[in-house]
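There is one chain below, alone, in C-alpha cells, taken in the form predicted alone.
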Amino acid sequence: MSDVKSTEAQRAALFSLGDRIVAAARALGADVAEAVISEGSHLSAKVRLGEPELVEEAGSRSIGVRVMVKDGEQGYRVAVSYSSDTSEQGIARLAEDAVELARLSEPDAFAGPPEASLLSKESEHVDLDLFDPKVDGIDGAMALRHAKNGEAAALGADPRVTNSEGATFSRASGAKAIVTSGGFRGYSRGTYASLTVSPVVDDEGGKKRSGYHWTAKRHYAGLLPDEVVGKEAARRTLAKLGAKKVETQECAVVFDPDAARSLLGLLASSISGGAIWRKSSYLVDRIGTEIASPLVTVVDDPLLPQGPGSRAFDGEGLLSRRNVVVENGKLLMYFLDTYSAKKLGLASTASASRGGSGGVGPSTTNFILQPGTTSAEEIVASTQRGLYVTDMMGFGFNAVTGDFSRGASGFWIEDGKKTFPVSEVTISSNLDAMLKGIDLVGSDLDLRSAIASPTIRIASMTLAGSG
C-alpha cells in the first residue's frame, strides 16, 4: 500500500473511532463530547563499548475523551477519561465512566468548548511535512548501526576517550485524530529521530568527566552523520579535563544554545495561562511591559515545516497561528486555551494542547528566541571576563518570584578566550533581571527541539564558587 493510501486509511479509521466515542458519550447525556485517538510506535537502541545494551520497540493506541454536562446557570461539569481498549465494549465503558465522573464533579462557570465559529476546517489544515517514511521504516538493526557508528567515532577520536555511557538512537512515529461534538475533525501524523553519544574520560584524582552531543530531526535526511555526532561528543568531553572552581564573584555569563534553551523553558512556563490565572508566576499583569532586553524577540510558531513542535491546529481545533510572544523585550501575550482565556477575560491564542487522556491545557509549539547577527565566537571574544555555561544542574527556580539558582559547568572566559574548564559552581539571579540583562544574542540557532535559543550573554550574574 502506498504511503498516501496508508495515511488515508489510518485517517479514516481514527475518525471513525472518534465518531463512535463522541456518539456514545452524547447518547449518555453529555452536552459536549471530545475524543482524541492516538497511535504510534517507538524504537530505541542503545550500545555501550560496541555491544548492544538495549533494543526496545513498542506500539500503542489510546483513546481519551473529555465530556461536559451542562448544569443550568452554574456552568459545565467536566471530566476526562482514558483507555487503551478500542473495542465496542471498551468505548461504551469509557463513555460511561466519563459521563459519570462529570456528573460527580463541581460545575465550573468558566468551562466550556470553544465557540463553533472559531473551529477550523480540515480544508484549512496545511501540510507541514512532519512525516518521513524513512524514519518510520527504521528497524532495530539500523538503529543499532547508527548508535555503534556514533560511539565508535567518539572512542576513536582520541586515545584518552576510553569509556562511554553509551550511544542511543531512537525513532518515533505517531498519528493523532481529534473529533468533537462541536463539529471539529483534525488528523496529524509525524515522525522524529535522534542520536545521542555520551563518552567518558578519566581526569586527575580519579574523577570521571562525561559529555555528550546529539542530533534530532523529524526527517532522516536532516540528522547529522553518526561520525560527526561522535567526534563532537568526544571533543566536548575532552574539553572538560582539568575542570575547577572559580572564586565567588559577579560576572558576565554566556549560555550556549542548550543552556539558553532551558532558560527559555522557564519563561514559557511563566507565561502559561494556568500559571497566570492561578497567580503563580512573576509575570502576572505584565502584558505590555518590558520583561526582557530590547534584543529579545520570542516567537511561538507552530507552522514551521518539519518543526519539532509544529501542528496545523491546536488541541481544541483552532487554526494554528504564529504568535509573537515577546517583541523587542515587551511581553505581548500569554499562552491561552479556551478555559484560561475565559478565566482571564481574554481570547484563546490557539495554544491549547490535548494530551492522550483527553485533558486540555495551554502550551508552546516551536518556542524560539529569534537569532541575532553576532556569532557565538564573537560573543566569547567580546567578553572580557565571565563564565561560558554548557551544562546546568538542579531545578532552582521559583516561578512566583522569578528567583533563579542552579549548579553550572562550562569554561572560564578571560580576555575574550575560553581559558579553562569550570565545574561545581552555582549561578544565581532573578529571571526578570536575567532576561533584561541580555546584552548579546547569537546567530547560531539550531531547531533540534521545540524550545530553542541561540547563544546569549547576560551582562551580570552572581557566581558562587570557592572562597
Contents of the next structure:
Amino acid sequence: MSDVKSTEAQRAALFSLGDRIVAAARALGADVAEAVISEGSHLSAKVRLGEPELVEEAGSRSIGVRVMVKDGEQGYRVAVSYSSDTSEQGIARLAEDAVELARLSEPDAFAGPPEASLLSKESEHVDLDLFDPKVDGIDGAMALRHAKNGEAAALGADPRVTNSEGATFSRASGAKAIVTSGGFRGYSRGTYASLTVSPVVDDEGGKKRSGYHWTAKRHYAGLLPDEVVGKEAARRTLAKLGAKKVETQECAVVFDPDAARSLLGLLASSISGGAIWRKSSYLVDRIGTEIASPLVTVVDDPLLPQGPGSRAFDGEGLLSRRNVVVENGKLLMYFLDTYSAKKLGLASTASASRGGSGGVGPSTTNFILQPGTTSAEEIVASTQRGLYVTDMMGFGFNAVTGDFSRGASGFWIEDGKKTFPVSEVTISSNLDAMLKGIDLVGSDLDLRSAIASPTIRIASMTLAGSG
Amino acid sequence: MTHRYTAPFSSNGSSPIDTAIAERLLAVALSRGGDYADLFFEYEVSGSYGYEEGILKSAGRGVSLGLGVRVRKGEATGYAYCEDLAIEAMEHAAKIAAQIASEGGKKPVGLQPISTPSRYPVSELSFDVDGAAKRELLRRADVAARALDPRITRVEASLAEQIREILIATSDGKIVTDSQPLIRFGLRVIAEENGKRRAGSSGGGGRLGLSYFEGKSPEWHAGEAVRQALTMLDAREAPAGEMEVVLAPGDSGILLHEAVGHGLEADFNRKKTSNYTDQVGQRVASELCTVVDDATIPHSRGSIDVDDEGNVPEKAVLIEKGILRGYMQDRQSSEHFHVPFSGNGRRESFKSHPLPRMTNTLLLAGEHDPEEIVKSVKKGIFAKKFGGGQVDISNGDFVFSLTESYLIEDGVITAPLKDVNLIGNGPDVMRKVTMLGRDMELSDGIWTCGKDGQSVPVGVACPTIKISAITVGGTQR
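After the form predicted alone, can we look at the form predicted together with its partner chain?
Up next: the whole complex, starting with the chain shown before.
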C-alpha cells in the first residue's frame, strides 16, 4: 500500500515541477515548451578479493526543457537546457537560458511539436511491470553479500583463479515525467539490478587474462544466482589461457550473444532517422530492400513486460508500439521521431527518446534479433573452420560506408570444435556484406540488455593476424 | 569565473563553503572511524551549438552542481553525493559515506589553503562572449567548407564550451579551488561523387576561450575536413596482416595512450591486474622511447592545475629510454607504493570517485628526419588520422582505428585507404619502435578518455613513429 501511495506522491511532485517549468518558459515567450524531470537513486557495492572496495550510494534529480519559438512562416527556433537545480530560482534560470538560446538559433522549417492528435493519454499508458520494490529496497549489506558470493564462486571455481578485478552488484531506480505545452503528460518508473564478476588469471610471459560474466534484470527474482555468475566468469576467463594469434585468412566467424549484440547496435545506429536525413549511413534510401540474410528478423518492441528498454510512451508522448524493423532480411523502416520523420517526409515511428538534458532524438527500445532454431552448440558443431568471437575491441566502424574493422578475441573452431583461444586479431568486412552473410541464427536469446541477439554466424570475413 | 555563472560554493556564491563548514563536514565523514575523507564540490556549466544545413539548428546549456563525499577505510571506499548545498543534505551525504567504517580511524586536520599554478589563464571565457559571435564562427566554417568544392554536400559544425569550478577539502588539511575552462570545436563534412559518399572531419580546442580560433580559424578546419573527405573518395580497401607502420606526429599519441598509458595507471598495478605489474626498473619499450605524463602544458585539453583529490601534478617520467620508471598515481595507490602523490587522481564529476588517469601523455621526439622514416619502409601503412582506441589492461592487447591512412610503397606514400583498425600488444609494439622523428607535435584538443564509465579530457603528443611490425586489420590479402 505504502508503495502505491509513494508512487502517486512522486508522480504528482514531478508533474508539478513540469507544469512550473512549462509555465516559466511560456511566460518568457516560448511557443512550445516540453519539460522532462528525472529522479533516481542508485547503490553500487564492489568487493575485491573478499573485501569491500567501494560502496557508493546517492540520489539525484534533474530538470530539462526543450523550447521552440515560432518565427512566422519560417518555422521554429529550438533550444534545450538542463539543470540539477530544481529550486524556483533554478527553474527560472533554466527557462531563461533555454529561451535566450532559442532566440539565438535560427528558424527550422522542419522543427515543431508532434501533432496534438498523435499524443497519447495517460489512461492509455500500460503498466509494463518495470518497477520491483525488492530491487529498490536492497541495502549496502545485501549488495555487498551478492558481490562477495559472486566473486567467491569465481575464486573457488579453480585454483588458477588467483586474482580479481572484483565483483560489483548495483541497483538503480529511476522515475521520469514529461509535461508539454501541447497537453501531454506521462510518468514512468523502473528498477534495474545487476551483478558482474571479473576474475583475472596469470598467463605465460607476464600476461594476464581477464574475463567476466554478468546478469541484469529489472526484477530481483530474474537475476541469475551469484554462484552461477561467478563460476561462469571463472570458466570464461580460464578458457582464455594461452590465447594466441592465428594466420591472416578468410574464414567463417561465429559471434556469441554479447559480440552479436554489438553488431546489432551498429545496425540500430545506421537506421536511426538522424543518420538517414544527414546521409551519414550506408543504409540511406534502402527501405524495402534486402539489407540482411533472409534468416534475419529484427523487432523493436517497447511493450515487453519487464523489458530493459521498455516504455509505454515515447519521448514526445506518442503511444509506444511494436515495430518490425527487418523482416526476413528486408528493411521495413527507419527509427523516426517527429523531426526526422518530417525531414524524410514520413510519419514518426514513436521512436523518440527524450534525455534528461531535454534533447530529443530517435532511439531503439528493446531491439532484438529474433532467435532461430539452431542451438549455439550446433552452430559451432556445424562450422568446419572459423573464429568464435567472445569480445571485440575498438570503434572501427564507418557509418557512412559501412566499413567494419575491429579487434577480436575468442576461440579457434576446427572440425566443429572450439580448439584453442585466440587474441590480437582483427576481423574486417562491410556491415552490409556481414548482415547479408549471416547463415545461422541461434536459439539462445537472453534479454539482459535493451539490444539483444542470439549467437549468429557470418559465412566469411577477413581475419588479420600473424603473417 | 564567468560574469553570468558563479559557483554557489565560492566566497561570493549563494551557499559559500568556508573552512569551518568544510571542517565540520569532514568531521562527520570521519565520525565512524574512517582513515581519510575528502569533499569534492563541483559546479559545471556546459554549452553546445550545432550548425547544420546553413542554420544554427541546435543550442543547449546545462548547469550541474553537487558535492561528492569520499571516506576511505583501509582498502575500502565509501562514496555518496548530493546536489543540494543545504547543510542537512551535505551532512546526510557525509554520513552515508562514513558508513564504510565502523571503528578506529583518524581525526581531520585543520584546513590550510594550498597554492596552485595557473596553467590556463583565460582573459575572456567563451561564456562571456555573445552567442551571436559563436554562431558566426560556426557559419564561417560552414561557408568555407561549401565554397571549397562542389562535391561537399553536407557540413556539420559544432562548438562545445564548459567551465568547471571545483573546491576540494581533504581530511589531511588541504583546501583548494580551481576553475577549468574547456572548449571543443568540431567540423564534419560529407563529399559525394558518382553515388559514393565519404566523410571528413577536423576539430580542436583546449583550456581557453574563443582565442583558440586566432591560432586555427574555422576556415583552416574547413580546409582540413574537406581535404580528408575528398581524399577518401579515392580510398581503396586496406591490406590485412603484419607490416611496417609509420604514424604521423600528434594524434598518433593515441597509440601511446592505449599501448602503455592505461597499463601504467597505478590502480591496475596495485591490484596486480596490469601486464606492467612489478616491472619498475625493467625494459618495457625500445630504448628510443621516453614517455612522460605532463599536466603542465599551457592551455592543453589534458592539463590541470590540481587533480580532483587536491594534489598538484607536474611532469612525470613514466618510461625513460625504454626503462619503466613509475606509474601514474592517485592517493590510494601512492600510499600503497609509498611514493609521493603524482596528481593523477581525476574524476568525471562529483558523482564519481577518483581514479588514476592520464593528463597529457607524451612520447618525446627522437633524432630521425620524418621523411627518412617514410623512405625506409618498403611496404607498409602511413597513418594520419585516428578514430580512437581501446586496450585490454590484463594482457596489453590494444586497438586503434585509422580514419585516414595511406599505403607506403618503396618509401613513397601512395594510395589512400579505407578505415582500418590496427591491433597490437602494448609491450611488444613499444619494443618494435625502431625510428622516432624529431618533429614533436601536440594533438589539438579533441580527445576524451573513458575508464570505468568515467570520461575525462586528455591530451596526447608524439613525433613521427615507425613500428617495425603491427597487425593491420584490412580486407586485402
